[in-house]
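Listed next as structure tokens is one chain, alone, in the form predicted alone.
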Amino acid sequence: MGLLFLGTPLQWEEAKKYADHVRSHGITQFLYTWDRLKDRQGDELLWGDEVEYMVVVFDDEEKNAKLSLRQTEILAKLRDIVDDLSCNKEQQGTIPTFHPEYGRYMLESTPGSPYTGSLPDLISVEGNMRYRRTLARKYLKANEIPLSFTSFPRLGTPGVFTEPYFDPADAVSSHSLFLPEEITNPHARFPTLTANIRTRRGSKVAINLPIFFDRNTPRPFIDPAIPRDRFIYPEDSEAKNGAALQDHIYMDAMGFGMGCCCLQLTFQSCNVTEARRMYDALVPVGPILLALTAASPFWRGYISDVDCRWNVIAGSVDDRTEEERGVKPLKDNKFVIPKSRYDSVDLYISEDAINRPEYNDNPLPYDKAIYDRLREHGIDNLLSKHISHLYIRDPLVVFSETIDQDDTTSMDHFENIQSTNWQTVRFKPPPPNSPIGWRVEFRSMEVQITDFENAAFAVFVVLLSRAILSFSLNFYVPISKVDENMRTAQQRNAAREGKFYFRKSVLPTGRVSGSTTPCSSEDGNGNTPKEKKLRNCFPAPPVPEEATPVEEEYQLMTMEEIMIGTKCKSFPGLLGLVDSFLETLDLDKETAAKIGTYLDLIRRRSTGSLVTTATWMRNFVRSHPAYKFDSVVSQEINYDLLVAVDNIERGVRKEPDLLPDTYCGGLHDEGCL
């Protein structure tokens, strides 16, 4: 998550003097590496995941599930066996590698090395998934589990739910009612960050989910978790005062946001090009994905009216003042921001004839002195309005240490706004010194129980990026169609009964669906070869033959409309589209094989027949034998929820409504490199 320097952090009132020379020298450094890099060309397809844990303790006595807060310790473990692994084999770059996340309790990871286009490498994601699952649970407690679960269920709740127990009286940070100081990442970024973010919005973060209301729900429903009656810091009166609203589950502090797991992807294109193609196409799945593998329902011990996190780790980094969110008039910011800086994309930046100007039809703030600097030096307007709408922010942690750079060697400056601007999709230049070219990294999905699900979601995406470029689709449709369907995306049981706007005809102008393959040299009797493996660099989407009106582009469909197709087969759905750039891969009977078992799980999801991981959480709570019908989730059920999805994940219990009769799980392969 972001930088991590080791450093003298500045508390805000220091850190705010130096917003400008960030954001100068910021834009600096990018225009070095644009300089040296915008021509760039040819690089491969290189891709990876980011597969984030939560590690819990279990107490069989007491019937607890607690949050195990010693990420350093096991972190500093698992290092020192990966380097013995990477001295002990031949191909030292395979081994995976752990990463500190926000939380105190949570791990990532990510393969030691980027995968390739190769067809060996895109089915052996499921394999290194599993394997950086076992390496890390071989090295935990006996009673230590790593569960790539997206929202601890009773995080916040009164009474105990981390190891060690810590009061949140002492939450010098956040100064929140509900977590402790120590649930965070104890390197000096994170507290910095969570302090500077309440410091500089003027109160603490205010997160408010609807409540389900179950047949024994209060109503009105009144948290009587809330400790309103607390007079330790300066904003405990807040939550009496309205932060809290009724009838909704009410969290402060960045933790609880910012404390979830995710999965996501990485890719590497040709050149800037492509790049900028790739995320905007990307820009319109976003939403789909999240409500495909929604998995969050349950937050602070109560069930939510809503399946995901995104809206909850928006609010919980939401540094933005009340002018600057619009309750008060503009005097000392300059800026009206419509979001918190993790929100859904609010621009396409491709150059590309089928990006029209009517697909940016949100309000975009930004700041014209940078993008007037940006332009003065040859940057087109999209990109030019990127950069500087990324800017109207100021960074949040500044360390005294790195205050003056060498901007054109580093890119740090750049960075700690770029990668606290926290999207859907993230378009990231190359880092400096390094063999890396330009990447998009596709943020939106919840990360799933199982590595078999983790890597059928990787695997489809992937696939449908190459299908993205190969067949040169169109899935622009206007920005703020893609907020309503963000919106709509978090939900309860969205992916069932939600409707979402997505483009009508996805093929180039004049391609009947018939013809859905990309532009190739044929052989000698005039067919086309099959492609070895999966690649950039495909040429620019035809120039369209006649523009519609834009509100013609688009309808409301369902989730299995999109992913399947429509009735009338004018859209063949994503899966359809991904079926058909399979039938251009040279597959040989077991990577298909695989391959349908991944696109099979999508498709059953897609249809219902299937639940999605909220809808299965739902379930479960609400048919377990404690459960009041009063959306509580006690410690009694939390616990035997996390031990079901260990269950899940090892493929001891057996869930045919989420998962397919085929699953083995983990205890039967502990997966390989």
Ligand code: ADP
Contents of the next structure:
Amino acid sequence: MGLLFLGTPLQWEEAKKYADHVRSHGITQFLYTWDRLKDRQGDELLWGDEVEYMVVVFDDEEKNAKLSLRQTEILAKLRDIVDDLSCNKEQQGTIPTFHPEYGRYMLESTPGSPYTGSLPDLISVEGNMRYRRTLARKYLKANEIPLSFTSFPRLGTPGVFTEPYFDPADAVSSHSLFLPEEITNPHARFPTLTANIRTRRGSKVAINLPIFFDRNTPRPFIDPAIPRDRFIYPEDSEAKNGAALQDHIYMDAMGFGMGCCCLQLTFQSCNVTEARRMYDALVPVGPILLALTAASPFWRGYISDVDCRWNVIAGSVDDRTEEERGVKPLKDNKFVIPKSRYDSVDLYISEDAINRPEYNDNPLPYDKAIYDRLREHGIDNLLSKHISHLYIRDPLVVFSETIDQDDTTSMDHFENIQSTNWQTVRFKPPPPNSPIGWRVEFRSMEVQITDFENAAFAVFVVLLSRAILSFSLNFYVPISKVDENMRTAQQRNAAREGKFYFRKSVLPTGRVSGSTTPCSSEDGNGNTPKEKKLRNCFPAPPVPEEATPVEEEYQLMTMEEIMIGTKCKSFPGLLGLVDSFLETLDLDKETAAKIGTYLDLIRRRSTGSLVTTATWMRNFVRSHPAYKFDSVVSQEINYDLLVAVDNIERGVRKEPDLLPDTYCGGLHDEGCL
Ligand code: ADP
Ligand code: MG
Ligand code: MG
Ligand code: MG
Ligand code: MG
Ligand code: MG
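Show the form predicted together with this ligand, please, the one above being the form predicted alone.
Okay, now the whole complex, with that chain kicking things off.
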């Protein structure tokens, strides 16, 4: 989440009166930015990660691991520390930033300034992440630990799962049966977002994840933990009137999804054209890396049959009305909308010839008036579609103080809609009054337990993104197939058992990976690969040859085939492409070795020689002596699991199925402060 504006947020009945105002001025703001920056060229590769943590309090006597709700104090403390550190000139630039997140137990950290494309920066990522974790750890209470952990297994269970305890009866924003009001960041934006989603939708959100049936799980599974007879809020009856499905884990609040942690990466492109190519190329990669980073099998105290957070978040902010969801015929609303505002990308946006119109095969409701306005302004079809598709949504939080803005200098109204379209990849226009250029954010990955793993995935994706540019790679498959991959990716053990649609031939015709590539010549700025910098801008890809039918361009592949390559030589696998790219860089020994350990982790996770975090967690719980094979993650098991997670991170517990032997733990050396 970006900067938080302090002001008076409007309740939905008031806010909705300004929906057209926000949309119309949002587009005006975008057009000012467009006119100013559409021709901006030559931005270097700058990039950065976002790592999210949940602060867990360990009660060793009760054997309970709970969520600490001290976000406000912790962030204030970290801000003071960071200010202190910033006085030290040498530290400037490395001082990290900590941000609030939806959950009152969550923290987000980003590097103090973005990494450049230099190789020393590339191999500094892990150290940077560790430094951030060390800072956060140091200024928490002795029994509090920030864990980079995707979903809290016992969020919303009866009993005590937060410190301090609050009763869900007080959930005035979400009306949840399970989560108290205090689970949410108290800044006005978050309770308002929660309440306005519920009000706009006309009911609570309803998420149902299939339960994992173990040998003693009752069949049918009718969850005894749902307080079906509570009557505090009018929506309390929803659960028993059909919202809670049998054989499923039912969740009814934004916090279940937005309370999850993830790992995101943002890359700056050299210009808007390159950003659009990068966006498209990363779209099909989204579900693949979701499956490979899968880390969230447990929900509301149960083992589910999914490994990932994605659909939970999608459901948790699904503000569509019954009309928009197609349950009732359209009357008051304008569109039937197939997806939640948190979901996978619906449209490829590059104007390259390799982006064949057939690939954009998803239904795409868009605001025709906004589309026409963008077109009349001279913006091409695809970008106009992209924006007018985002703009079918209403703004959810409107602050009375900022309804009127200077559209020539603000992007707030634009961002109001843009930043509440949470998709697998985000196309980010430059913010006003800043040196920042056109960027693309990769958003599908689940956060891993250790910074070694998080750095490995970050380094892998940044290298893949450079290989994409360097070799003019073509990853296009019909976007409806990417959606099928998103569904597959979340299934239990998808990294081993799933099959994903992927393109058979990703190299442009006439070019063989690892040999002559655009990388061996100078770019427009006279940079040569000798400078050992990951560059950012490459010639447009060649026009494709004779078009083959789209259906012949892709096939179902396993994770191993996608990552390591298929027997047919045309597809070297994403790791093969990264290897070929690295060959062009002439790395020194130390850099090669470090990158090698990261790619090795990815390789071993892809082949199954190491398991995913989700699989490791399932194995941990199912082999716990207190587990009754009834799909329940009890308080005791949860405690032991989270103790184990902390011990793994610190390197005092070895898990050779999950991590290579060489992993010896994050250093939390106070000396490094
Ligand atoms: P958001 O929450 O809106 O996605 P954040 O500000 O939390 O954004 O994170 C943005 C990330 O982008 C950070 O890792 C930051 O280091 C990185 N970043 C900052 N400036 C640039 C830039 N010019 N180009 C690319 N990445 C950048
Ligand atoms: Mg975040
Ligand atoms: Mg952020
Ligand atoms: Mg933000
Ligand atoms: Mg501590
Ligand atoms: Mg982000």
